[in-house]
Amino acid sequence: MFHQVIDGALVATAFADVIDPSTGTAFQRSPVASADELDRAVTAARRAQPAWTALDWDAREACLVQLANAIDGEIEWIAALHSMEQGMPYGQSLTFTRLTTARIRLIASFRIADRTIFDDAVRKVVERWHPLGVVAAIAPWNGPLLLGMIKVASALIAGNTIVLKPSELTPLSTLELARLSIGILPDGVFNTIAGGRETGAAMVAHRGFDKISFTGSTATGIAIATQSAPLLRPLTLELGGNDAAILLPDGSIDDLVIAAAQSGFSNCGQFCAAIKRIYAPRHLAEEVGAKLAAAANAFVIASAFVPRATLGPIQNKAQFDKVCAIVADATAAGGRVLSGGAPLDRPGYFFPPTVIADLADGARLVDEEQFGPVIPIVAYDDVNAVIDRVNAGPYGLTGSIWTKDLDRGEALAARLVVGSAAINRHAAFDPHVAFPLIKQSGLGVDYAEYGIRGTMRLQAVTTMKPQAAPLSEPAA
């Protein structure tokens, strides 16, 4: 039986099915939070916050490290749950769970220091950082443990308390992880609630939260921003992307293919910052397509616990249906399938890695975010026109340039209107590097120290020295 954690206790009164994407059938049940349970979670977090804030950074770090150690102690079980509900092959889930605990420890080691601006005979001015209070975090189904716990660790180390809602599609591994926090974190510091869209909407509407951090679709992010606008409440929204990889004539096709297969096919392409489309010089497009198709065909597609599996199913039926529809649209628009192209004839939501050539801007697969294991190869004649076309789209998450001419690569990358640009790699999630969110790909800056600052408020404190004459400033 799985429970929410509210004020240090296990709570569950209503339940809903959780689907195994490898079979398309229910395999477990998860709690669904009531309005009263949400209120209790917020009340507990608000009551616990002053004492948690009063601890120094080192004490809060010690608690988070202890939690990471506890997760490591049950890592096989947590990873197995992650595989069952998310579909990721077990070995990859184990790697992601280990990465989660490593990220908790790293984030806990960061410090946000006050900064003295002036300190002279007249005055001292200091910028001070304070926690916002109680943070609402809503995690996605494509990377529930890693993305959810980055939110939790960033908020907690800063002195906030938190209520985390995992996706109703992948709640179990997160709920089990939160269970391990009981007795390690003070009661009320880390609370979880579970449920679907109604639960998420209730969180966003709740006036007891001082900040909302959401990772998910652009449409839902816009709805959260709209609903939060009257409160002028701080938001971090990490939303969709339609990331372009642009190969220049001198770029390494082999390096690009390796990166595209890793980000665009692994986890069925269900990463916000995966390579979603490749632009290749016209005379190289056929070679790029052939090599990427060979890489696609090398994946072993199977259920999570098949030892040789390197790719599992798409996580849910709605996303599976979207991928099927967008591939059908691509072939109807004249796209040429080089690998995959149709769902596998077996139970569950299995769709093979798919490469499609002969498409251009205007096709859904090129213009929209597919969020599945499908990559179009778009031939081009003028790289400047490609940059302009990529920038004209609504998304701005990441993008990459592939070339041996590093100066030219950096110049072109600087022209991409994206939060994160790379040369000869794509969307490397370095935990020490900021992840800016722009256009319809989001709002705010995540990761590194910026993810922590995003859960804090800045205060300027001016102290006049006793011997100094009073200063008068003109009114603003």
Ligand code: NAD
Contents of the next structure:
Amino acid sequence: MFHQVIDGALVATAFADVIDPSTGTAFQRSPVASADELDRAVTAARRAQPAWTALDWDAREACLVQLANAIDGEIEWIAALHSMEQGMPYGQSLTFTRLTTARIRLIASFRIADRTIFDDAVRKVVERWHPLGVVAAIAPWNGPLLLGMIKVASALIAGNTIVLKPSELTPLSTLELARLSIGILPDGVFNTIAGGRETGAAMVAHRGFDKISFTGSTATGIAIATQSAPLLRPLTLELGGNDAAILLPDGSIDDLVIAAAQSGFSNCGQFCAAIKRIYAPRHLAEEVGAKLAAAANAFVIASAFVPRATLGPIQNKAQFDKVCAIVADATAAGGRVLSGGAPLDRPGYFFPPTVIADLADGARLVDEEQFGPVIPIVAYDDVNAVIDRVNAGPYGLTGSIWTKDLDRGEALAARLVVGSAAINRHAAFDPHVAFPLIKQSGLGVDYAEYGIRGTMRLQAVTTMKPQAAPLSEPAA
Ligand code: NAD
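For comparison with the form predicted on its own, provide the form predicted together with the ligand.
Expanding to the full complex; the earlier chain stays at the top.
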């Protein structure tokens, strides 16, 4: 049985089904937090926070490293749960779980130092960083462990305590991981509660949190921002994207195709930052489509524990239905299917990697976030018009330019209104580098020391030193 962790204890009273996306049927039950359990988690986190903050950074790092070691000790079990609930092939879940523990260790090694601005005979002025207090973290289903634990590690190393809610669609691996934290982290420092939309909304409404850190859809992010406005409470929102990859005439089609298959097809394209549309010079669009279709056809589609599987099902029915509808819209709009194009005729939510050519801006597949294994190829004549069209869209997560002319690539990348731009690579996630969230892709900056500072508050402290003669106050 799976439990929430509240104040160092295992708690579960009400339950909901968890669906196996490779069959579409329930395979487990997960707790659903009551209002009282949410209150108990917040109270425990508030009570535990002063002592956790009072530990120094090294002591907090030691606890987080111990947690990472404990997860590594049960990595096969955690990764298997991740595969069962998320649908990802087991080998890829293992990689993601290893990445999660590596990321916990790395984040725990960062330090945020105070900064002395003046220290002279008259005064000392210091910018001090304090933890915010208690953080509410709400995570999505596309990369449940990694995305949730980045929030946890960033908040905890800074001296905050936390209540984490995984997605109701993929709660189990996170709950198991949290169970391992009992006895490693002091009681109340890391609490998990489970549940869906109502539980998330109850967290956002709860006055016991000092910050909401959310990863998920833009629609939910806007709902959270709206609900949070009266409290003016700090928010980090990591939301959707519709990343464009723009090929220039001299760019490597082969490199672009590899990146598109890795980000746009692997994990069924369920990455926030992934190639979600390709703009190709008109005379190259056919070649790009043919090569991407060949890469699409090379995936072995099967449930997570089939040894040769490289692609599992879409994670849930709502997302599967959305992908089916968006592909139907694309073909109705004149799109030419080069690979895939229809769901597999078997139980579960399997949809083959799909490439659709002959689409233009205005088709849903080009304009919206599909969050599925489907990539449109859009032929263009004028790259300046492409940049303008991409910038006119609502999202601004990441984007890429593919060219051998690095100066031109950098100049075009600088014109893309996105948080992260790359040349000859897409979504170059590096935990040492800022991940800025702009437009309808979010609010705030994550990763590196930015992610940690996002869980802290800045205080300016001025100390006047004793003077032989009184200082005259400047007029206000
Ligand atoms: P979602 O918004 O449906 O759900 C995310 C989480 O929010 C879940 O835990 C859910 O229970 C909770 N939730 C739902 N309604 C809520 C409400 N009203 N108040 C509070 N919490 C609520 O998102 P999803 O479908 O799970 O995730 C997919 C989306 O996440 C995609 O759009 C993807 O691009 C985005 N994403 C963004 C990033 C990023 O870093 N920018 C990373 C991963 C995923």
